[in-house]
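Read the single chain below, which is given as structure tokens and is the form predicted alone.
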Amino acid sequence: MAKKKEYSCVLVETDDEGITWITFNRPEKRNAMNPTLHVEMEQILFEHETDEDTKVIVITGAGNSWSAGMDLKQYFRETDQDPVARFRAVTAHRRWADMLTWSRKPSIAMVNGYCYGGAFTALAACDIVIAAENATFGLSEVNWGILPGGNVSKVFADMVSFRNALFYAMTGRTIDGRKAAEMGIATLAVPADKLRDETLAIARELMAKSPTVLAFTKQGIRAVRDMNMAQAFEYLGAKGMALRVADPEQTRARGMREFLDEKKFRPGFEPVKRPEGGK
């Protein structure tokens, strides 16, 4: 049976398949992120990291937005003279983004509409980004007299080319879903009426794989981006050995046997089937 929980700014539902749908729920504010949302997201991700029913996390937004970035009034103006509140909001945001980045659970951003400014930090923390073709991305900070801070400039520059990072940050121009996929902001773009179906298909594809292998794979890809070749070689060697010990399903041994000995598995076309009762 599906499990639902509602917070002040977020809706959470884990369906019968094992997909946990996390919905930013401030549609009247285009899901702009306020301090309360950050605190709630930290709690939600902490709880679901060890939730056995959660196989894949999908993050989306209520209404016509994924998230319009930071709530300028609540996140900035109302905390300008309150260093305690500002510290709490900033650290909660950073902690939940880091938690999502390195989570053992695969995550998908299902971008259904506007995605602006501070929302890029959350977007970058998701492993896969599926965008509606009519979604709108942008950095409008330059028009407000501020710069894309809080690591927004960093994650945006990591996603796109140097020239595109400069151009879109300096002009504030918007980017639709198709262009976002071309630039590397999104993994792929689909018609809005196909967005949920495509997200479900990818979530189910991920759930067919060993969760331990999937976790080590995503963590490995993320880690080596900031390493040189020698460091990556050593890290991935150690990570691979750790995986062989950590994987309770012994996926590597089963895959080798089924591919080399039994000739019934084609790794280029499908994952090795998980054992009965595999979690």
Ligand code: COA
Given for the second form:
Amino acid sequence: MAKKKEYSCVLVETDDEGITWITFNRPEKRNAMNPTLHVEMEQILFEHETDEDTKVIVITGAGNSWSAGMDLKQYFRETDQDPVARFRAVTAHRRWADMLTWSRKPSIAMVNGYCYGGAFTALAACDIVIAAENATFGLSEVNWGILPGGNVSKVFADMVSFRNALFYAMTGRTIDGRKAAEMGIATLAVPADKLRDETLAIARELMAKSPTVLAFTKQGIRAVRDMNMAQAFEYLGAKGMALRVADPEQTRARGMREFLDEKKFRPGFEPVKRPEGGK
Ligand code: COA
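Having seen the form predicted alone, I'd like the form predicted together with this ligand now, please.
Everything in the complex follows now, all chains and molecules, and the chain you saw is the first one.
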């Protein structure tokens, strides 16, 4: 049975397959992120991290926007003279982005429209980004006299080339979904009318894998980014050993047995078939 919960700025629905659809829901403000949205996202992600029915998280936006970034009025101007409110909003934002980044659940950003400025923090926290070809990405901060702050300058420069990071941050020019995929901002771009189907297909592909292997894999890729080569060797060695203990499905032993002994499974040539009842 699908589970639904409506917050004041976010809709959450977990469907019968195990996909939790999180929808930024301020379409009249193009889903600009106000302090309330951040507090709600923190709560939502905290709850879903341990929700057994949630196997994949998809984040999208209501209406024609994914998110127009931070709410210039409520997040910035209204907290200029209120350090407590500013601290709460900034901290909630940072916490939910961090939770999403390191979540054991795989996450997909289904970018249906505008994605500006501060929304890049959430975008980078998602593992996979599927954009409508006609989506619009941009770092518009330069036009507002603010910096691509939080971690936006950092995650943007990590996604694209150094030259493109400077160019798009300094001009504020926009990027469509197709170009975003070429530049590495999006994983892939698809026609707008195929956005949901493509997202579903990828979510199902992810759900066919062992959730523990998937969690360790994504955390490994994310963690080694900021390591040197020696640290990466050490970390991945230890993480790999930990996975052998942590994986309740014993995917490693099963995969090898099926390939080497039983000759019935060739990874890469067919999707992984998880045993009945595998969690
Ligand atoms: N902060 C606060 N309010 C925002 C907002 C933001 N980031 N983005 C949009 N809104 C509000 C507008 O003020 C407007 O409110 P109103 O109806 O009370 O006047 C409403 O959302 C609709 O915006 P509008 O500009 O009329 O919609 P549009 O479809 O013509 O354009 C955008 C959409 C996203 C291109 C445009 O709103 C925009 O450029 N927003 C700013 C994006 C940005 O620079 N974000 C980075 C912030 S760090």
